[in-house]
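The form predicted together with its partner chain is given below as one chain in structure tokens.
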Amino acid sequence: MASAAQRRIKAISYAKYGYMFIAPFFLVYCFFQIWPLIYTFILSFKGNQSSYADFVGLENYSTILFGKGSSAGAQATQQEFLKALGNTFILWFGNFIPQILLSLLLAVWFTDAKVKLPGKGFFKIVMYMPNIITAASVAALYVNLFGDSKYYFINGTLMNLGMEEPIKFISDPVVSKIMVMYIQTWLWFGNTMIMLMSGIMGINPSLFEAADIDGANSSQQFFKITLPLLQPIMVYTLVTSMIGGLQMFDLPYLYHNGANFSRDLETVAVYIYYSFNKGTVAQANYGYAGAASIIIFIITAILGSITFYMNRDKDAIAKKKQRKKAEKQMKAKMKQGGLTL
């Protein structure tokens, strides 16, 4: 049956094309990602400020993690880094929880066939909108509206209405954190909602029908069917959001007034950036920045491998399904063939 051409093609090895096709990715990735990562790793063993050229071994790590180092500020540096790490988790947690709850609620509502909701499409579009706005602009928007004094929109309005003292939305350590959590939620809830919606819509509708017939009410359906079946996508959202949280930079960095970023909102990403981006080499703390980066890398690697295994499972499941489907089709074909024969 195979033609001459087909046979000839079979004989050719196409492996080299495979390498050619993936080569650009690997070249660029190694050049712009792997090498900088190695470079960062090297930097983490070098000194800071005036001793930037010295090799200091693991001192940067021991300084930022345990407060033990030769500099007088070793303990202060440790506190600073741990504060940044703490802020990162506080800010992440404080936006993830409301975000996932709100998104889940909306996703369930929007996919509930029994709820008659006019303008559903419009709501979805508007709720997703914040996600496409530049984070820098979002920070500028909120800073300009929520400024600390009566000269800004929100405080001005509230004080026109009779409030006595302005609320320090920007400089208060607690209020500013809440604001950043709110803005992060504002930015991401639409996105999460739509992802969860697609997850819910992927659930076999016959399950809900069966539950309806058995007389399960909507909260029962939610806890017994939707939530368990949504678990993989929820875990995926959790881990991606966590890794996203570790990178949180634009908003905490730009949400401030005056010349410098707010220390109360200092995340690890801000700490890293600020440490190495302080002017001349002799002013900057490349060593601490490197060490902090590598620590974040390790945390990310742990989180990433969780998703990795999840994704692999998903793939494997999909493959299994496909195989089964193919087998079925084959059987069906054979049956058909058998019939025709």
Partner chain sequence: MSMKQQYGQPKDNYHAKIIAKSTGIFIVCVILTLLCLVPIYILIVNSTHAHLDLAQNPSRFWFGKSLAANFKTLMNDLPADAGKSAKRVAAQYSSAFNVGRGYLNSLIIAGCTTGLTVFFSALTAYGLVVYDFKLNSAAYTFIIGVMMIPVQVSSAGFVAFMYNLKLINNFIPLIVPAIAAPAVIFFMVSYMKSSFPLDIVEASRIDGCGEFRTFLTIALPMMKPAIAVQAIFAFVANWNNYYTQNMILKNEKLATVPIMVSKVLGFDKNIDNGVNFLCVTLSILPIVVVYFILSKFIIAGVALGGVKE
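Next up, the form predicted alone, please; the one we just looked at was the form predicted together with its partner chain.
Below you will find a single chain and nothing else.
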């Protein structure tokens, strides 16, 4: 047994060096993330335009959510924000659902040992390549391909094939939304496919071998083995897509011809940008922009929490409850017997 002197010797701890290595990240994070978030929260309680330095409480929230406020254009401000919020959810859902379905299909196909597809590596690279192109470049590419007039490539080709009128790919409110959804899907499905492939490749192959021996077909293996074990990576994909989708800015903002931006593609991020970008400080709606930022932050936090709650490990939670219950019963028995832990 160790002597009392040996027990008094303090063990050397190297934890402080770990904190020193991670300190630069947290310092940068606090400066560029935490402080802007705090300042945005403060800004949401300030006035707009010439009264931007005044404290107005919850008036900005009341204006953009319910159209109630002291400003003359409260109703118009509310309608614009709610439309931007609706556009944000429409564009996010419209690109996430086909993106996850296509990515999951391709991930299963590329990782299936039974599918002898030549050039799998080439196809993976080609499908991932749009993800490394900046959204601004992609928006410029599609604007020049899908312009509204016959002088752009797609409409010119269709009219040469016999179509009478050019399709309004940009100015039509419905078609433009579909185009942005398609571009977002095209941009991100390769990245999602790679993540899902990594999740599938992490599943123990013996599970699939046992399923083959038991006579399970491909569909049964997918729904009974692959999909349940992909739950963690699916949750990660959903949360990251939700955060990116609710903050969508570049494509909706850049997908237009000329200097006039289409309000039919206005998202909350674009609304915030236009609230700030009013020419001069005296014209900017800083309060509305701050309130809109906090609202979208709260919505993201709520949806993320719901997602994690619905996808939690119910078996682990049940076992934890049983363990706590057993510990309480044990403590109660020991207390009745006059013993202590």
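Think of the rigid core as the biggest set of C-alphas that the two forms share within 1.5 Å after superposition. What you see is a predicted model, and the numbers here were worked out from it, not measured in a lab. Positions refer to the first chain, counted from 1.
Peer 1: On a core-based superposition, does residue 35 travel 2 Å or more at its Cα between these two forms?
Peer 2: Yes, shifts by 2 Å or more.
Peer 1: Hey, does residue 26 budge by 2 Å or more at the Cα between these two forms once the core is superposed?
Peer 2: Result for residue 26: yes, a 2 Å-plus shift.
Peer 1: Supposing the core is put in the same place in both forms, how far has the CA of residue 301 shifted between these two forms, in Å?
Peer 2: It moves 3.2 Å at the C-alpha.
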